[in-house]
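The chain below stands alone and is given in structure tokens; this is the form predicted on its own.
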Amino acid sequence: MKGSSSLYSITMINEQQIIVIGGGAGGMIAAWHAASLGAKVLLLEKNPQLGIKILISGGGKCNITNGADIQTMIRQFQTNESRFLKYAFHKFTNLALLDLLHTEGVETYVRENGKVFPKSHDAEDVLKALRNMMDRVNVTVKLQSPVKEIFVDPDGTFSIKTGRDTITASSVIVATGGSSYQKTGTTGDGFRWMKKLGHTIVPLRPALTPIIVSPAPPSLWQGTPIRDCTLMAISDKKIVSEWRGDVLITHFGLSGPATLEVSRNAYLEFELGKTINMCVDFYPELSFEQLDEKMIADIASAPARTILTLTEQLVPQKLAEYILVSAKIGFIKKLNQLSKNERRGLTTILKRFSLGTVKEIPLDRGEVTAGGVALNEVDPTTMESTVVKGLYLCGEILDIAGPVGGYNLQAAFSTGFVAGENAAHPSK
């Protein structure tokens, strides 16, 4: 692949038509679909390599997409957001990325719960196919080129200031994502740009994000898992937030995709100073007085068990002897002796069993950030701002954000088709 890393002094480039910013997934497919149309273009990469987010994603394995009908993607996002991207999901679907990518030779699978990876389990493998693709329409890419600033030229044109050298273009495509996982290069300089340019930034703020909660977990609980619980984020006794999935415990709270799903709808009380209490139901496929009697036919079964026995086989075993003690039951009582009220008692904790206070949710460890250039000043079918004429968006920077599963690589890789094509053919 055509790049540089080799410092030299601040001079102006030759026009290029399109200039890319980030070598992400929307970056990527942006530039190499404006150059299979015929374009000139240059992609500014601030990091030694692209496409590191995609390198983690799916915990490097690369949660490629999701395997749903479009209709059923496009729902996956708040309203506005779903309006937003449905042409772009028509446009460019999950099956023609994936057949991209099986043309590269990167076969997929689809998993029960829809999500689409690399048949090799390998992240690299889908970044290398991206390469090459880049590679065969020649565009260029220049490595360890962090962009300082963009300016708006009198006759129309852009420079883009990279702190070794200003490059002019016709056009900008930015698609530098949002502020979460800041080690990867996403540190939010594209919403400073688009600020200064005109655009509204909507506040930025953490989306499936692990939760810290005071107090800690004990150190017995940490690494362990609660399957196909419902979390509620709950704030003056109202659930504010919730999702059925499974949870892990972690050394400072809680992570998983039940965790992670909450952790939107929760900040926004979070951010207002309420008191977010993140609770647990271990049974959310029954109501109370379901749980109650799977508990009085559990107890009439083996009447001469213990409590502890029993509550060990209910929840994760762990978490057994503290359930009990907040239930004010001793560890060895027998079943037989156990009292309506405690039975009862017992059973209401397994239905909204505490976990903690939400003490942060922190931006930085997000996998998306929601929030960012706001919608209204974007045009959907061409992803070109209405500010700016010549600059387009895709990915993250927008204010997008959707649920684990694939959606949100979907929505960059989408988004990042249609600027690619605009660019290279603007509407006049």
Ligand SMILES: Cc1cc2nc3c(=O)[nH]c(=O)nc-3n(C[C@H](O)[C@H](O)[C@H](O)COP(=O)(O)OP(=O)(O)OC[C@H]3O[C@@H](n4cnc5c(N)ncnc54)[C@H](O)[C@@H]3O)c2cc1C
Second form
Amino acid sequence: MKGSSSLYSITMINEQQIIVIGGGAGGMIAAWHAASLGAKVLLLEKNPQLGIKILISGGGKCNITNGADIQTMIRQFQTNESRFLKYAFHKFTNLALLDLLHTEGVETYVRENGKVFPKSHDAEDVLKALRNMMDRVNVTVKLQSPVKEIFVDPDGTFSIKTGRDTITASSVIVATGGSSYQKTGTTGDGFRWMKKLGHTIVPLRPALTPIIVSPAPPSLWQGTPIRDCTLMAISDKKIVSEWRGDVLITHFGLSGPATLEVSRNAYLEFELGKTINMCVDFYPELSFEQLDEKMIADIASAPARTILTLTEQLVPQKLAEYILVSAKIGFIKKLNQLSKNERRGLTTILKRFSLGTVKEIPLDRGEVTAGGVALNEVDPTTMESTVVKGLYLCGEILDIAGPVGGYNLQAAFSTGFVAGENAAHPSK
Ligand SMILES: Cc1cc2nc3c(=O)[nH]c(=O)nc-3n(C[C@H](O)[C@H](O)[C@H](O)COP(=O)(O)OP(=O)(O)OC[C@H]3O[C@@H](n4cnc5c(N)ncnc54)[C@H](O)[C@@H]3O)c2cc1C
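Would you generate the structure of this protein in the form predicted in complex with the ligand, following the form predicted on its own above?
What follows is the whole complex; the chain from before opens it.
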């Protein structure tokens, strides 16, 4: 008997079994695939239900994956992450994932931006499919089974200590996810275990996170979307992160796709103690001079209008008065009375309008966690740890964080598939 403790009973279920810890996207695919190859698989999930992150993904609609070709998908990740994911993304592609879901009766569609969703717009359908797949190949699922510790025994097998008992296994797949949205169960337990077992943990940082700014936006602006702008994080007059897309002004600061994408790199500067100014370019497709030309044309087309009327057409209406105050132009000034300096001053603001400085980029509110188990300590063709034999990792516990668009779930599914296959057939 291994890992014995007087406080816990020891359940020797089967030394040859694979234990998967964590019933999210990565863990469920890993468990299903290993069992479909004939392995005896036990999945331990701390929550009373599987796949809570899947249920909240894509606002409950679940952006399952992306419809881009595999090369394009891989390129969405940072260079070291792309290199690591290449094998897994080819081994278990977006199309292979969708084929599986279609077989399970989940119809999907691709949006113009490549995001793939279930036609039902119900993440529960994706989760149901994964549960059915696991049922069919006899994966044993134990809910409300939080794993407390993993021990490697002298003979290379594992003892997994849960709240109730200690279970032994020939190999373990750790799929405990990241460290954000902790209420969903991802409290970063896996990082602690992996560190204890000798792995390097790349520091955990927020990614795809809303940004809290100071001063907080005026209440009038709250809920205002700024469509198709470029959001910039500026430090020491340099743009340290930028993204073109939509920004949503909230009561605490900024959200929306462009904000989420900017957050990861903005945080790298913020943690150095730098002041980060969040600015928006309302007209990213036009240079300063082109926008100034547009202003000249707009003014010429209706010179008797007030500057407020024009500004309300150029930016979200609720921001117009504030922008004119910033440009020191009276609201009722007629366009034909606008000086060249006033016009160019306004153009400058439209190209770089400050929405406040970064106050916080909270790790817990990130859709993903950047950082995690160092990729150079995991074999990308098997997902086996190079530090501990028989230990496999998949999903967000790895030092991987992709952009919005279905890439993170695909990364969890692809790495889970590879981990499941190799845990079942370790000689491969
Ligand atoms: C609000 C939100 C929206 C998102 N939307 C999308 C989207 O639309 N598309 C997309 O691609 N990505 C999206 N993501 C990201 C995506 O959900 C994750 O990257 C993905 O779920 C990671 O999968 P995983 O299997 O690694 O981890 P998770 O899905 O987080 O699963 C980990 C599981 O491990 C369990 N666990 C943790 N510790 C223990 C323990 N000690 N014992 C037992 N079990 C444990 C947890 O309870 C959890 O169920 C979103 C994330 C959030 C937070």
